[in-house]
Amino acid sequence: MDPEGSAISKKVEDFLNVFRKGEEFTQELLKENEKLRFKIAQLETRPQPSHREDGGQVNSLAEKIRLLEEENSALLDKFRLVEEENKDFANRYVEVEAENNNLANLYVASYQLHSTLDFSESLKIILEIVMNLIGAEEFSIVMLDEKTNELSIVAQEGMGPEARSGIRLGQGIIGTAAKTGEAYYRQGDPTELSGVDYDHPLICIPLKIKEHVIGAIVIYKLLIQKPELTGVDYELFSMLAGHAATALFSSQLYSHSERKLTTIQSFLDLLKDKKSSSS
């Protein structure tokens, strides 16, 4: 592995080590509320000795048996409403652990992203983003050529062959989306739908620097485990456009400098070559 690579795999894995220790610390925490709610509970729900209003203990065996059941009826109360609390608890330590994982997972996708200036090479780490982090099935990325205002297919993952070629700017729900800047997420259950509709997709994330377009991320259907999306897919939409827009865009430029160098240098080339058979 190069050094480069090295680097950032140390850095990855730093990241990760950070939140296994924050949920390792998180567990605890959950464990030591429960323990001292159940402990509160029964501190609260303790048996009190009874008097009558004369001050005398109360003896009659029907009116201890009332007393007791009393108790027993507010500490099962009690026990129930903590139960309940730690349910909560344990819900929304799952929700937070889900949404870190994702975090987690994007870090290392944009890591990803920017260790490389290689165009298909980035393609290729962003469709098993889009795979594996959002669930997709068929998706495809488009790239707007801005001379002839158009999009076209430059990477997709499970699309037939009577996919679209070429999409005018500003054509349909794909066009729009990239012309206006605004993401287009279908209504109603994804899961609907007999086939794919190539002209109806179900979400299109416009790739954008700032508040300039340069293609756009088209998902048609989402795998079998993945009904839905959640919140934090809305979220990841966001983040991975941005990301996924500066590192096409990057290595877009770094290729066509490439390309601009090696023809340069062929040309330096050629001159010295004239000029050594001349002399």
Partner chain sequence: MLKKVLVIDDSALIHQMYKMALMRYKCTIISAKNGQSGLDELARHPDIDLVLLDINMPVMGGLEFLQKVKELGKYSNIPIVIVSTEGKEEDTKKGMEMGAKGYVTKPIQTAALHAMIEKLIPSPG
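Show the form predicted in complex with its partner chain, please, the one above being the form predicted alone.
If you are looking for partners or other molecules, they are not here, because only the chain is given.
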């Protein structure tokens, strides 16, 4: 074959190859087309949801939402209630804690009051209670002399030289409180004071054994950081009225009996000495 003839046959061959590839591609497209048609037919035969069914689903979902919202608001209400309860418990805890402290202080005070039979020690303890537990700055303890019917200061704290001793029973606020046995609390704000007036105390607590008054605790001024009397202060006052009275009375009695015992003992010793010297 001449060179021109072989070039033509190569071109024909190339053309035929392109034609064959085109045929294969067309076949593939046809197959793909067939598959798509099948799928369309499948989709067309599937049952479509009706509008009514759509509405039903929406309604049931809305109902579910409503129920969940109700549940949510009920839970919120419960949460609020629990929170309120928690606050209540916290407040009660603080109250119980304060009550515990108060009881502890009352216990300490009464325990200390009865821990001695020494009169001056008892007075010191009462001063400490009034100063440290009540928070008084100027105050005194007065005792009644039943022979003269006069109240005189036996211990005091922070009081100036103008403090008056020798108050007659029934005279003024202190004398009246001691006579009637009724505690005196001045009305109004205890911090509202231009100066201390020893004739007008803030508080006067008669010291009583049953109904028998033996003296009084008289408070003229509270510490500056103590703006008002609290519940426990009144408890302390009522405890002091009885316990301080018995503590003072028994320590006084004890020291009297001790003195008498010493006198009798010395007298007996003297008698013994005389007896032995005469024999």
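Note that the coordinates shown come from a computational prediction; the quantities given were computed from them, not determined experimentally. Residue numbers count along the first chain shown, from 1.
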Could you check whether V94 and L223 sit in one rigid part, given that the chain shifts as two rigid parts between these two forms?
no
